[in-house]
Amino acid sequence: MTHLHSHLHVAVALDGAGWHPAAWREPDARPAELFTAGYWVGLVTEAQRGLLDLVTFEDDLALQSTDRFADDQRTDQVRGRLDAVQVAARVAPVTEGIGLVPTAVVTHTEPFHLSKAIATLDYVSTGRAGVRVKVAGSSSEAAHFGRRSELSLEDLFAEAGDWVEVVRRLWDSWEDDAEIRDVATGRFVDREKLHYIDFEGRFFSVKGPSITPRPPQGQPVVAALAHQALPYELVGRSTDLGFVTPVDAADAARIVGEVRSAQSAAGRADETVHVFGDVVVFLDDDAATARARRARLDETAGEEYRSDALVFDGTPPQLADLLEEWAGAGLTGFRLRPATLPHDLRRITAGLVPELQRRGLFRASYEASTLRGLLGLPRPTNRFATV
Amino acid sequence: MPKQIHLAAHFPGVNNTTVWSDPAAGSHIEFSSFVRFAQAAERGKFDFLFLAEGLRLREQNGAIYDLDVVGRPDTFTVLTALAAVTERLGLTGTINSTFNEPYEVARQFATLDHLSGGRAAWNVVTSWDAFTGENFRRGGFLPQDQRYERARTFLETTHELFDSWRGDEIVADQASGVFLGDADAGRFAHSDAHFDISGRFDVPRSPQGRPVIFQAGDSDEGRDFAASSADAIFSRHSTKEAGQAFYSDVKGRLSTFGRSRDELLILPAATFVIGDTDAEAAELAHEVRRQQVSGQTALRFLEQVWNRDLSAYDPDGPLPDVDPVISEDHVAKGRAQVRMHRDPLAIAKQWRELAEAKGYSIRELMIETQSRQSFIGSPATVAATIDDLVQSDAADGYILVPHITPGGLDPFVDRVVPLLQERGVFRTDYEGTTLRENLGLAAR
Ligand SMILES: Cc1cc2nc3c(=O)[nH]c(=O)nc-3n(C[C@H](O)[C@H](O)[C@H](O)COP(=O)(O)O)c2cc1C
């Protein structure tokens, strides 16, 4: 059930100018370019130079706010964001090797639309697409869509589970060889290989099939960030990859255990479900510099930076020590959140990666052309296929 | 100075126009096909690339329609990706106003506009049927008579969202620490019978401010919707007489909405076949029509008027002697086209008379009536025809739909475009960087 790997997986979470709220004020930040294609291409190209498994793109259906439930009216932090699926799509044709995993908010969107969007991301990236599903519990997001009464946490996650199920069935709703171009009978497709998904649930019903043929990976990689029992269950039941936020190795072991039990309970014990630890990183050549930079950013922001994930400051070798230790607790990889961009991303690609390579813990070149391939996930057979 | 012609390219897709059986036909879904097609359009200095939409696979006689190309990518995703491999070409996506929500669509178009440097356009379509609705949360709840009401308020709402940022709010001054110059940037509130939403829009104003707005839909309500709100119309009327009638009707409606005649472009869909000579093109055109209308396809066309299963008939034989079935329920589902046949009994009568007079079989009749290409001829003939149609106000330009994916645009780009340029009616380079600039539309 646990999946043995010769090396660690490393992902980077991209958001704005970096995860620290004062990141945009760093000298090397480009805050006026956050809404240009060149900015994102530059970052992903850098991550690809480091042979990272994938990048994620954060997203919400509301303006950023420090208050999870309301608009904070602040003007001293980055505000405004582009649609994450499209940012990934814009980057796809000019990158190769690296996986592209945008965030999709499942609470207010149509699984039919997102299913074809992610399938299409898989086409435009020739097999490097994933999606990170996210629930939206805030009333500000609900108010942007109107008429949707707010759901309890249980219902939000139940809906997210259904959403993933619908999306996955839609990806399979075309068999790989449905397009036959049979001149003799005049048929372009074999309709026996197109399937209604007939999903009926509490939150929606969807007929299918998709309008988009099955994507190159068959099933793009589904991911979710998880902090507690309900989302651990979502990860265990529905995803290929969970991002979790341990505070130390023991916590990591506990969380991995919870995800594995959820996975077994869902009858997926023999499938690979990756569990990546999220860490916010301040990286410099010596630890004192990293600490000082963190302190300086905190001072600029006017408060100490806090995160749901562990905040690390130190050198690439020190971070490599931590990752090795946490990997020993069962994590299969890591999603690093650079505190500032591009600084901490460059320290990952030019510092951490060579260090991990020296230790024999990281790849020396991309060993596969698809994201599933990089993650050691097989191309799944189609649930509807009869032969 | 003669009127300048606008040209656009429609990626060949789900309809029988697209010939898949030809050895030259490639993938209609792999991204490389879109890249090749878009780059041909840009080489030809076309205004934009156009994508149609269909949100459910079509059915006929209770089964998925299997004779035509099936399957298409997601509009936003493929257009944004194309922004990476083109520089000036406009990117027009057909997006339905019934099965979407304004906040999401507004941020998708604003994002496309940012990531393409101001090249986004939205063809607002209003298909409302319960058949398509079965793929969505809302289901098929929208009565037909509300389709344009929802479209109108949907469009108004997205405009409020686009305009909720003026464009100067991002200060990003690292020294003073002011990122946002206005603590209320993006604030909006909209309430009507269809949408009751408020809050803050999260995409700053894009290069064009608002995407270029297209309308496609032929009813009286559709034409009014276009005259009141659109920058361009995607119409079906590509012949001279029908084109002129449509053109004067729609342009005549503009003054009612306080708009001038040059605020709305009329761009019909058009197909073409080009040969070295007119005679060669005519021959080629007939061959293409035979590829487009197999015996099976001819029967399916006929069923769309007869509204009954005709599979027992011989496509090479005479027309059925039974009459069309008049019913709300139609054998063909998911096809906007069938609503065009407003008086099936009259069409059936007319077709029988034509078939009898000319001795046509079912297939021959369908080849004659259903799929004649808009422009057939040598490059010189096609260039002269298009120029004449545009100068005589049958259109402001054409959205060309080649029958081969992805190389079908090449003959037009390589052979007709230079002749239009020689005539001084088509650009030799892009005028501006945004689609609005290239279409000669005012900023909004
Ligand atoms: C030239 C043309 C192209 C159209 N393309 C699409 C399309 O790609 N997707 C779609 O859902 N509807 C399409 N439609 C349908 C219209 O948007 C509209 O929903 C339908 O015609 C009903 O409106 P009406 O009664 O005003 O014609 C098209 C219509 C026309 C005239």
The other form holds:
Amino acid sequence: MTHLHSHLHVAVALDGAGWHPAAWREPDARPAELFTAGYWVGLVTEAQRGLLDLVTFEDDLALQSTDRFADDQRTDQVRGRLDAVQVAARVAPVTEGIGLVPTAVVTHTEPFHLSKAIATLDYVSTGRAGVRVKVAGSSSEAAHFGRRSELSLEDLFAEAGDWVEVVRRLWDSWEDDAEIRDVATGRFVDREKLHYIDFEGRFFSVKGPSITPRPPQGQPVVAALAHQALPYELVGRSTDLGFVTPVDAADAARIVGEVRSAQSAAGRADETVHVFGDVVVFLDDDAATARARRARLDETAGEEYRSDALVFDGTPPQLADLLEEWAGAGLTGFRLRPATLPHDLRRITAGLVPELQRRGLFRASYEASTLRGLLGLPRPTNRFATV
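Form predicted on its own, following the form predicted together with the partner chain:
Partners and other molecules omitted; one chain follows.
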């Protein structure tokens, strides 16, 4: 279903000192604070100041590496992360309005554990939680757990689909009115409104119910990053939001078409599934300064920065032009990856957002209290509810 909101959705992907590998060496970077709560609270507060829809937090089962399948042993780049779900939970009580979407690696990780972690995040954020599902395909990641060897690409995404289905069923395993809390009768919960999910699949056999009551949003927002056919199918079949990496407007239209086809094949053509374009951004007041900063960072890193997403260097109005063009190709929003933090995040909130507002393309205030509300997604009906 076509998304009916007239404005664009804008998210920011937070990772370390920024997405450029030399970002931690910038004068305004704070590498000594990367593992402190205050650092992440400050970044999300800045994103909230810009009225952004949501922030995502990166996570993984292995150290960051320039080699996709092994530890590169490098010591000149940021290595190590805090747990994304716990960072989001720490940030949640001191923010409002903005959605919090931690990455969860669903390969090797039990859906029962993460279903209650994300449900808890939805409670402590009062309805602003989401989760970005991510697969892990390397042998080194499998070795951290030692329970099985790596899966094929087809099985990785088949398992991810089952993982999402189990999590969604667990979130529904408590009906919305299962908690009675009647002191006079001594009944806290109506056991008839807690349900076994009895999921039986190739990868999981999960009984349920959850130990955590149904989250405030009913089901927190499920997202995934997608680059090719299998993950496009996962987005269309199982998620509320897909992050994609087009190189231009024509490519964006092609990708949106693939996701919509997958959505239709899964019987979800009438549901809103957002497709956000990812862009790495170097933003400054003039394009020459942005290009020079990118070149300086590349020189510091010793190599040209490359990304799975388009790398943009220019001004906020020039970026607004790009987003407007790509929105015309069917994207409903964008997830911007700041090349350096806090510089490019501040240029998004203080430069891009006012430019989009001037064009009538972005909100002037938070118009909903939940992430689902911000994204125009309905609160799902509980599949087990009888009334």
